[in-house]
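Just one chain is shown here, as structure tokens, and it is the form predicted on its own.
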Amino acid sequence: MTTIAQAIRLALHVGEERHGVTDIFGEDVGAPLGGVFTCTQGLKTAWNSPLDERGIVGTAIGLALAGQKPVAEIQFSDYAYNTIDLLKLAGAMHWSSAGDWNCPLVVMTPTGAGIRGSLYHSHSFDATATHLPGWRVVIPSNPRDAYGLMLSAIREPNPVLFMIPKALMRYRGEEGEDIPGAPDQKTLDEMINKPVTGDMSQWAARWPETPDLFIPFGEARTVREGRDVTVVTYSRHVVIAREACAELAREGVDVELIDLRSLAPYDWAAIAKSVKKTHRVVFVNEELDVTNFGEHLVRRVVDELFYELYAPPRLVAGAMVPGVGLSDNLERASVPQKDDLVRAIRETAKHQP
């Protein structure tokens, strides 16, 4: 099974070879490191930028407007905040030029908690990202989606923010979540993972043949069918929610689990169909619970599906604190854990209209 980091690396390689990617760059993105999570290891167009997020985004915009196809990395989403005005500029490019100019760039950035990153390496950026009109915003939860969404991002004429869950970088997914045609784990590791010892000066990746796979933006995935409660999530909470669903199934609560995959656009039709089926819904993510993207979804459910509901829609989200603490107990208290979600689903399932 492929890891998410390897899936992104494979997609970027395919992008270089078949879909016109001209530059992959950011802090430590090129040799020798290949990114802090190794997502860009061995790629021929990868190069290192200065330690300057504004310079990275500004360069990407310039390259895109000059006819190139850049993929730029902000090393951690925590450091995307000082680029907001430039991100807004890129998102507005097509609209403000009356359709004359596109800005075809990809900005990828690791996001979220789960790696004991403390104050400066644990932020989520998804709510802020959805406040940037003109951007496509995606967050995969498994290797297949990471691969297919990245290839769609590379071909997209508008700017795409590709957020990668930090906690899932080494996640290999479940059955059916691997890249079609990928070799077995040991073989793939030997082919594209840079050795950690010995002389690495002459190392080069040996790329397997993997197919074009384009996962459309705005198309959610039903991870698990259920009848009692709908859970809508994305990113690493898909994995956490799957564990919660299994636990509740032993209690007789049958949960339907939806992975949004894409936040802009998002699949309202899939949410509405599921809520009309189960009549109960819980949204979960690790962003701060104030002005959370899930709050928008709760509001829309109430506005458009009020008479379908047997229980109030609920949001399980991160605590409104200045940062995620380094110690395990502080991090666990800051972002939703499996027990938090189990409790919310259980209470929603028991609620009587």
Given for the second form:
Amino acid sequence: MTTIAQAIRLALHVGEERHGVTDIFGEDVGAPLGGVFTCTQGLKTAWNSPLDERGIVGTAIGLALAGQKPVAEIQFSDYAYNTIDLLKLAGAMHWSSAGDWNCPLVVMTPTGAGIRGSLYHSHSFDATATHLPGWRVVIPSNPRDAYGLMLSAIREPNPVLFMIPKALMRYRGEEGEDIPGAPDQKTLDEMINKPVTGDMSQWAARWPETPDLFIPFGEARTVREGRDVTVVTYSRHVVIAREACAELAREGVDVELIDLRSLAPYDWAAIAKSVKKTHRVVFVNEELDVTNFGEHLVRRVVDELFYELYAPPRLVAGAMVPGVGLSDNLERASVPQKDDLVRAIRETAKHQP
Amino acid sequence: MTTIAQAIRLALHVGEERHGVTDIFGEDVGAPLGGVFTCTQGLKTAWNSPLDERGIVGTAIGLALAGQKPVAEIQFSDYAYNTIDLLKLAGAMHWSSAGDWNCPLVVMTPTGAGIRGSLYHSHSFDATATHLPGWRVVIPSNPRDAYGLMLSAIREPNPVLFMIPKALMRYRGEEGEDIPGAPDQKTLDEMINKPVTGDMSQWAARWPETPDLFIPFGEARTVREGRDVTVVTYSRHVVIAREACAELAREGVDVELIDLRSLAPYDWAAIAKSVKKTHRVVFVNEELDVTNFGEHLVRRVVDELFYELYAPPRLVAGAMVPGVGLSDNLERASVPQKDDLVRAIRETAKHQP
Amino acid sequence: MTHSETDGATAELPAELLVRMHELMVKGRVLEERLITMWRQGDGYFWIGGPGEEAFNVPLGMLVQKGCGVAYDYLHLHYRSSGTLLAMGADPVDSLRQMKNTARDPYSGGRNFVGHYSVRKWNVVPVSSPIEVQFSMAPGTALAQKRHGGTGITIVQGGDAGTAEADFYAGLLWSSRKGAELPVLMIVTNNQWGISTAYDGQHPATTRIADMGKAFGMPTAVIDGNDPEVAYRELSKAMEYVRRERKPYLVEAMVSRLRGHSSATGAAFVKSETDCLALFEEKLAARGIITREGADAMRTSFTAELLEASKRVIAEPQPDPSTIWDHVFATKNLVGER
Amino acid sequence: MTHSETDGATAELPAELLVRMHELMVKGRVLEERLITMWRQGDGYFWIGGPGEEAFNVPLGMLVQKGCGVAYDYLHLHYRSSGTLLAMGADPVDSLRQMKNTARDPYSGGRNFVGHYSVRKWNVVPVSSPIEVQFSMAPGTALAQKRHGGTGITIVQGGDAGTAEADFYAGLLWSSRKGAELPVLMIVTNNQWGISTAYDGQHPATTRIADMGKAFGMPTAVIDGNDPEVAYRELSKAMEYVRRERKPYLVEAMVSRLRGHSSATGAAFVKSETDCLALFEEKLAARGIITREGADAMRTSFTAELLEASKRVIAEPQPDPSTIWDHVFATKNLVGER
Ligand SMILES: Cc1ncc(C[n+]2csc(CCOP(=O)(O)OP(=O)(O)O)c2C)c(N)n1
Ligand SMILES: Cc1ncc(C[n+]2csc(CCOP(=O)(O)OP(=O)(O)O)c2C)c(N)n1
Ligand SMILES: [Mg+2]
Ligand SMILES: [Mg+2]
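Having seen the form predicted on its own, the form predicted in complex with another copy of the chain:
Up next: the whole complex, starting with the chain shown before.
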């Protein structure tokens, strides 16, 4: 059983060995730490950058233009907001040059709340990310997807934003959500986790063989089939929604749960198919409540499936306040909790044709 | 008859004289140019800053915290994307200090397409702006609103983003859209427009008396009453929508046109009242099509007025591509034109209960 | 070395000042230790703070021209500034409140991490987590002060790694424009680390951070921030210049990071770093200004006091969930008030 | 003055090089004049370009190690670089196409303003309007080149006012990290203006832009960019250093802005500025290398050529509206190709 952090580490290793990754860099990404969430421990091309997000993105663009394959990290998505112009620039490179250049960089960044990270380690970035033309945007909810989406990101000729749910860094996933053929938990930990005590200056990872698994962008995953309501979410809310579904099942509400995984492109076909079946849909994410990517999905449902709907499509999202407060009380009041999902789904399920 | 650029200049003058404005600054904002769109000509507190948007926003925050009243300009909203972290910081100042500090700055910035400004003088900023908690966000469509909203912005204790539709800088508005008591066009031009030839180093504006007109934030304006379809828009699309309405009126489609003016807060009561009357609504703006503020409005309509609707609420927005191309063909294909509005409204009007 | 290093060893300050300084340093240290213990015991989610910077931050706080509004100093600090705040007169119990994110935390109402001070009545601008943004804001308060006249200045402080951020550059440039120079005291507390990343390899080989000031024509100093006498004297000198000339000055102070970066890296005591407090106590004892026993007794009593206080704080209510909606918007202007 | 100014007067270059340089400068000037005329006549919405920078930009283009990929020089330019591109061999007609935003504009397909070049086969990175971002990207291409070895370098250029942007600082810092220095030639073309804003008052009183390089330990030069012989020699020297040492170098070149900022400010000829082309022609004529008549004839013939070309370009089709959807995403990797 692999954690999401380990899955990313393994994918980056495979990226270095087999798919041309030349630079994995950012603040504290190289030795000795290997990333504040250990995602980059032991990787041969990992290096520590200056504390400068603009320089990180700028240098990644330059590396990409020079035919390298950089994976740049922004330590927390909360600290990417001074680089939006550069992200836009990367997304415009192919288009503005009328197809002359492309800009194949990967930016990875931990995102979202759930770890009592207070104002600046709880931001969601999906609204900003999905408003960046020219970018692929993905966000896995389990180790298998983290691995397979990262490998696809590495091979992608366009800029990819790879977001990692902070709260799921150590999440090992459910049945079927592990990397095919990954060693058992204990073995893997011994092989690739850098021990936290002792002199580790000579430590090196022993990498297991893991396969080339490419999860295509724009393909959602149906986590649970159901008949009454469609729930479309991603990131850590897949895990939360799963619990909500179990609870609702006991009440007789049968939910179909879709993990989008990829936000740009997103799997409209999967959403449409499910909504045509259940006629009711709830979108869930933890971004701020105004100008939210989930609102785009609501709009598209209304645009294309209005006469299929038995209930107004809903979005459950984060509170439109300047930050997520540190106190547990505040965090829980600011981002959707299981009970919020249960309530919204239950209420949507009640609507009849 | 006042232009929007003149209306802003007059409001800033009144702000300096009567409402405590201490600093009007930004790139080329001071003498000799007085702003690339002349909005700041002749103002006594106007000064030229370094070419550094981050420094402009940062300094404005500092000035505000020190009890000054800064109006900072970002020369084009296209160049604000490296300051989003600072804008967020300003919006969080009151909240993060639990009410200890407030941060009363005004940021003004020309925005939108319509002047063949190519990739970097055509961006819309509404999606980003409406996703900034703690900010007031306004965008006038005529001289009177520009004047009255700027005066409100100056008196506001919270950060205000004042967007100016680039394409309407020289627009003089329709009947009733002028500053009350403003001199006639020729007199005003002579008084406050800096002549473009000759040695102007000694030039000074002669300021007319203009009143304290405070247009409250969050109050929309019904530009045209109608029975069949509600159209909610703002900025230059008010002008375009007005033409579309006239055209549709000839076909017998009676449109109610609402100019939002203020995006945060926005006038939900006005929208709801109109939609309850017409049962059909089209939102229009020129921002990118994905994660767009208009989608928030669609969602809210669906959330609260679903069973009032005779037709799916629609959004007409800009193409989700990396920029607005320079060629007229490209600009017209990228941002909504009158014909696009007419088509969307006509189609919406057809839906029957 | 391109800089004139200051030799602090020579300057002796009046004994009562040294005693006061020592007491504040002890209080600062004990406060941080209490905070770390609270974190260890689960009474707080995260710790970050200033152990190892007391010898610099305490003198800084003592020298502040304290008050509200443009006649006084503005402080744009970062998350290691407890010594400065204590020296200004902050109640350490309030830091315990922020650590435990209680409703009564006066700095953020249970919203922000410990060390994120906000004290409008003393011109302490809200400390925020994003590194270095304070350097972009500092020219704004300084401009207001320059306009006002008088002797109030803007003090802005950040770490060494953070100087790589654009905002450090903005602070330098906006403070030193010809004819528009601003009264800003820029401070870099250089502990040679940014989390796990060493200074070495992230900066130029032959120059140092203070040299940046030279490129902008401002006076600079590189000082031993582990010696409070040096810090006091050098800060006095720098402040006097900024207060009088109304122009910027850049101080790079070499300091220690005695508990690692934060609780995220364990917060264990780092023996290899210079402990400014131990050093100072030795020096004062050798000079006969304090005794070992006296110092220990003070430490013990303050430790006990804060332990008791922490018990009370832990029992305080957490903020109500509904308070997330409080203070999103101000209903009136506060910053114009005096 | 803290910098050693270079005295260009002494260096004489081979006559054939001077003749070639002169021809390119004339072509550059005539091209810009044609573009301005097109704008005046409504055949283009906006003009911006490099009249007044030919004496610097032409030598730069001549000295480029031209090609595709890490073995060759990468160019991160701004919107006044027509002289450089012409010297590298660009077809001026393509600039007319971009001016008229025709479908055949090879640099952007009718999408971008004139002067916004993009030539992947020559490592010319797309010029983009936001000031100074090229300085943040430059370390990336340079890092790839350092890794590759050889003599390819990264050349990055921007204006004086633009150095206030954070990205200039990022370029300096990321190029000069100890042990990780990068082969970057940083160039500031200082025309003393940013649109309407004078240099004076926006920069420190006693230092200049090139001094920034000193704070990062890199060699710097302040040169007379109005003299192509000086520019050629100084650029050769700087490039040689960067190619060999694989370390950064900062050149501040004083240039003119002969047509104001852009069409937005009228694009009229500014008589008070030094005209590098007129100066060079006088010098070459005095040395007997060219004649006044020969120069005029060349100018006339090139002017006629471009007038004819512009007529053809104006008749070219505009891009189809549907092309806005082209090239949003690449379907394969292009940048790895050689
Ligand atoms: C903009 C931004 N990027 C990254 C971080 C994460 N971070 C917190 S502290 C830190 C290191 C700061 O080092 P330095 O400036 O030297 O200060 P020190 O902690 O050593 O006092 C980093 C990278 C942050 N808070 N803000
Ligand atoms: C980030 C950004 N801010 C503002 C502008 C608007 N603008 C275009 S050119 C210019 C002045 C540039 O001056 P300088 O860097 O000296 O270059 P010059 O035009 O003088 O060659 C400005 C402010 C821009 N293009 N990009
Ligand atoms: Mg440090
Ligand atoms: Mg210039």
